[in-house]
Amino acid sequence: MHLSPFKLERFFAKYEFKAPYLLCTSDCESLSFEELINLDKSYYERIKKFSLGYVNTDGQEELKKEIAGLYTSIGPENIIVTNGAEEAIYLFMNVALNKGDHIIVQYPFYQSLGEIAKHLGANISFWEIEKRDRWELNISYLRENIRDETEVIVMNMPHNPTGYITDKKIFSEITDIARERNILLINDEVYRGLEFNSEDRLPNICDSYDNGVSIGGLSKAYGLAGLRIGWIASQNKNIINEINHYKDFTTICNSGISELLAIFALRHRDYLLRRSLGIINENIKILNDFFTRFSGIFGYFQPKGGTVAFPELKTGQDIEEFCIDLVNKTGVLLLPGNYYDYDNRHFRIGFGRRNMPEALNVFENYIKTII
């Protein structure tokens, strides 16, 4: 069985480097190389002397120690450094699932969180978040859909594309359900640290449950997508060992220079998160005002974290037609919700870039021409 095309990435490949206003990006404003190494002048000397050879398959020990500092119960030996969070997801699915296994996935989802399982012959249940409940998860659905062959439950919080974060009580219930059946529980946590209210921040799943698997990376919250550094962390040593073996057949190891820059970045993680939060906190005010003023055209729930929201177009127009007309006429790119296999009304809008207000203003002028 062949993997189906990654629809979202194919859509971006068509427009991302042509459209002047990317109003649907899921990452935060990127740092320049100069900005990163200027955080400590000694970094430049290390870069000049760094050998451009192979590095450890599972990641340089120095980097794994920095990543371990993000967790409370995870040591470097329980971490695999990957080529972005995408490779982490791919490796996990391939070692955790076999044909005929069952997986429950929070829906809508970034395609690889479900597509790889489908490719492997697993059966998928779509754990749809409830729009009428401001994107809340239905615990009853989870309990009722677990089977004897259920091997994995997949979450993504803060969520792409809605910005949803469940409360700690529901999160604890989900963990207890997985623990009762000894099911692997994976959470894509790449937006952790970008909660608008720090009290909404959930524990890392790898700290909360011995069969919990946390996916992390520098692309989203840290504004370093070009480094292509992600990781997978778990107390489950068998999963970590199997992933390390499987990685020999994918990228073998990451770019050593990227790992070195990742070490520098994580030593300044508090600064980088404050930088990203500063951008999204300013942008979300502008975005909220926009959707308040155009509430007759759009349905909108303010996200609780991350860099994206998932509004609804209420005019009845097909969302992909709307988005393509918008980008062709104005250069503003939004992501249609059908690229999440969701519906033909919702779209993803991003607010992690500094030029979001400019892009939103162009979008507003377009809206005024059609109402």
Ligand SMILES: Cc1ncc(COP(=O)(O)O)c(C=O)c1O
The other form holds:
Amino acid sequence: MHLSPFKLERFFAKYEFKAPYLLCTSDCESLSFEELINLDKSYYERIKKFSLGYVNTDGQEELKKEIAGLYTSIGPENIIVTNGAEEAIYLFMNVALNKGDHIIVQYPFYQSLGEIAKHLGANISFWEIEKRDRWELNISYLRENIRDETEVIVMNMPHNPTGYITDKKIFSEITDIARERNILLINDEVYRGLEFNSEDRLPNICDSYDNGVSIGGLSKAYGLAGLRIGWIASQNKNIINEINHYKDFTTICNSGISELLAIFALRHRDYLLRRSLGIINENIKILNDFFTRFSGIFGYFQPKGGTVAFPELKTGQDIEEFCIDLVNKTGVLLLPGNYYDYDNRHFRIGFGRRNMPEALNVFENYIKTII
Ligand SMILES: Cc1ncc(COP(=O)(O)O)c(C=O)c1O
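Output block for the form predicted together with the ligand, input the form predicted alone:
Then the entire complex follows, led off by the chain already shown.
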């Protein structure tokens, strides 16, 4: 089966570098190269001398050590560094799934978390987060839908597009269910570190369960999407070894200089996360206020973390038509929920960028013209 087009990416390809107000992006404000290398005076000298050859397929040892520092049960040997989290997802699905396998995916999902499985001929169950429960996951659904051939359960928390994070008790129940059946449990954790209340931060899945697989990366919480550095971490050495072999056929290795910059970034991870949290904490107040003032038009739950929320347009207008009219008239880009194969009322709004208040202001002026 062919891979279907990545709808969200195709939508972005049309507008991302044209629309002046990107009000639906999921990354945090990017750092400049200068900001990053100025974090320590030795960095520029290291970059100047760095050899621009191939690096290790699984990532340079120094980088894997920095990444391992994010976890409690993971060593460098349990990590493969990838070209963005996107490659990590692609590699994982390809080594974990065969035709006829079954996979349960938290829904709505970032398309690659389900699409690659479909392409591989796996059967997918859509584990829908319940809007009436403020986007909570339904454990009964999980119990009832596990089959003998279920190989993988997929979560993404903090979640794109709702910003939802499950309750810790439910998280631990999910882990227990996967453990009882020895099922691979993957959590896409690229927004981890961006919880509004640090108490909501979940344990890394790779630390919680020996068949847990954490997907991480620098694109979102660390504001370094252009480095294209992601990773996969698991105590399950078979999965890690197989992914390493598979990577020889995708990218062979990552950009060495990006890996060097990633090493610098992770040495200052607390600073970078504080920087991103500073931006989203400011922006979320403005966003909450906006949705309170326009509660007649929009339904909205404040996200618990991450950089995006998934409000509903209550006027009955088709969401894609609404978003296209908005971007054409004002240059403000929102992402219609149908790009998640969800419905034609919800849309994704992002608050990770510094110009969010300005973009929201332009959006507000548009809203006032239609009510
Ligand atoms: C949940 C999720 N996983 C993975 C990715 C891909 O991240 P990267 O840019 O590191 O490839 C994204 C990007 O939007 C995402 O939202």
